[in-house]
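There is one chain below, alone, in structure tokens, taken in the form predicted on its own.
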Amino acid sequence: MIMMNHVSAGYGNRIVIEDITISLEHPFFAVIAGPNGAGKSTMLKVLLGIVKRKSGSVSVFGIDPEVDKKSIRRIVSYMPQSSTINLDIPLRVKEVVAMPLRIMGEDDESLVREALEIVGAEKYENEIFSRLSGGLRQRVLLARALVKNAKLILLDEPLSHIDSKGRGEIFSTLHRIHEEKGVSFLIVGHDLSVCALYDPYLILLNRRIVAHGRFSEIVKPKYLAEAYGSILLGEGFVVMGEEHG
């Protein structure tokens, strides 16, 4: 349901995906991994027709996001790597979560609720967001991402601020978001080891697409060594040569 055939896309002269040509299948759970400056969140942002493409076609549910925005706002969520939410206006949690809800003319307090407490910081509702600490805000934004009941998420960097306990928690629970109600998540991210119990569909990216598949059968030495540009085996671990890795 989601194809992208031949696409590049980049930022006036300067291309940042090549030639990217991937099809996944609705509901589909899937992560994109790579070094910083690999194209991750211009991936994202070209199926939400975000940035134009400079040549190549996308279809997001049978829809060109460049055509045809509204549609796919409506059917897409997407959480971006930094919240463009002003901290100087004292929005309470609930009235964060609920920004979605209220674009389409919405307003169902139990979505909101219901959003908080997937991510566990419904106790949090009537709080100021921007008193919150750096991991809270994280969640609370990615119960903005899940409560307007999409079929696609795109989630840029959703675990970033949150300890590695909190992390595990909330791949857990995406994934189980993903298998009861068919919902199709595509995730940007660093931390490869959370992936590990799921096997999710992964795709490699380093400005072109290196490899892509389940998780168990991409996450090898070949394939880490072309997408970060060095790796390091030790006993039981792999440390890629590049910060996040």
Given for the second form:
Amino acid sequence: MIMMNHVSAGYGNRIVIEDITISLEHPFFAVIAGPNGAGKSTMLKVLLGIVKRKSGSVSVFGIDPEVDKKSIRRIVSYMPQSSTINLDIPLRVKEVVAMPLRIMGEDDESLVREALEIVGAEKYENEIFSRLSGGLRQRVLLARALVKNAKLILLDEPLSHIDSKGRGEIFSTLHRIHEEKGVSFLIVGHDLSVCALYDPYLILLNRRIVAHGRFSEIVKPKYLAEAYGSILLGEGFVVMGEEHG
Amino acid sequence: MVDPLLVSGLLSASLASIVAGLVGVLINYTKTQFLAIESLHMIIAASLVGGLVAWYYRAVPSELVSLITMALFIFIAVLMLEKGFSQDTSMGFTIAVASMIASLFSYYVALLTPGGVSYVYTVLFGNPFLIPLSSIVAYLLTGVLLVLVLLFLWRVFIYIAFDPETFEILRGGARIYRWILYMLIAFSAIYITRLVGAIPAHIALMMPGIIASRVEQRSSYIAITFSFLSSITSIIISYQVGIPYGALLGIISISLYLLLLVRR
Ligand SMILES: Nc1ncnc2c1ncn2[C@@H]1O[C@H](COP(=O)(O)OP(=O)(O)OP(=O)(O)O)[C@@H](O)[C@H]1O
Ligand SMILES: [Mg+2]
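Could the form predicted together with its partner chain be shown next, to go alongside the form predicted on its own?
Next comes the full complex, this chain leading.
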């Protein structure tokens, strides 16, 4: 179970997310959506304890991530937004995927291969990561988040750059992992159309939580207009544009 | 009977070249060329400060003064990065300070101290045959230690450079490791300078990585092999013909690089 209670956080003096209160029962499958700069990535980082909150309390399976970093590291896995990665480093795909294992002093090629198979990138095992196409890179980063045995997986825009067929496939794979292994997912996403099939828990964020609940109940013009500003959306049918880099 | 000077030259050049090859690749991967260049300028200034102070106060060993000066320089550079100055600004400013000090002190070292001119020359251009046999063992051991530390932390440095945020979440302490990397680069620069002098150290640190990445993107082995072979060749030719070691290193690596450019 994860809980955020009246959490505000930001950078320097600037508050970026404000008065966030939410609790999710493990195992959950939840999506965070909202416009650029809404604070979605920041919210994940607060849960990970790498952005310090200014007020409120956070509990991730009973642990305060700012206090007990070690325990958080053991149970949580994370995929950053791809724009934070340095493509100058010529790592091979399998080395990228093995990162969580190797940093812990473990290494298991079969786990790496398995993770790559899940995202459909096993063919590229020995390629240089930075030479892959944007979508493949994204799949590899997703494989890295799946390689370690985590209870909670936080994914920051895992579907960006991925073609529409791939989006559907990957989203359904994630949902299957959630159901079969009882893993909790918190996914930041812009493309809400892929969600519809699975009716995940949806959190609409724009600095504050605009609405949260089952996807089918939240995807309403009223809430969406409030979250995304003045744009008008078709009745109950949402296809968000391709996100930015 | 082989000349012991040649033997010690070969041994120390071998180790220095392996350190240079390793650090060169790391510098290339982690985009810290600025730090290597900065360090080399600091080393020139620090050595000259050491030389002059030790001449003035006989009781003070020049190495100690140089090391303290060096530490001070690194502190300024680190502080600037910490305060959010860009790498370029931090490099530009510290190099300016170091160059100013080097210009000032080299004048007085050359003018006042006995053997001053040759001291300045050695700081700048080195002489691999000048390391006294008595300190060669210490030099070799330091080199081995440096290589081991670099290899031990290699993967961590690469992963931090690749994705610092995820590293922080997986293990934590990314910032501390980054400072260790900076210290190791500065220390390796000192180590290499001790053998080849600060100016040729630029060649030793930069060219293996540049050449290797021209041949193949994944290049650590190529860089280290090249660094090693070019050093040994330079030492032998330098010993036989009497052309400065640093010049030979430069001639070999620059012509090889040009050859690679033409070939493709
Ligand atoms: N490291 C940082 N330092 C200072 N400000 C930051 C930092 N990271 C994010 N911000 C600011 O916090 C706000 C929220 O950023 P965040 O990345 O959480 O938004 P987001 O919802 O993930 O947006 P996007 O859809 O573009 O990824 C933005 O205004 C951004 O400028
Ligand atoms: Mg974001």
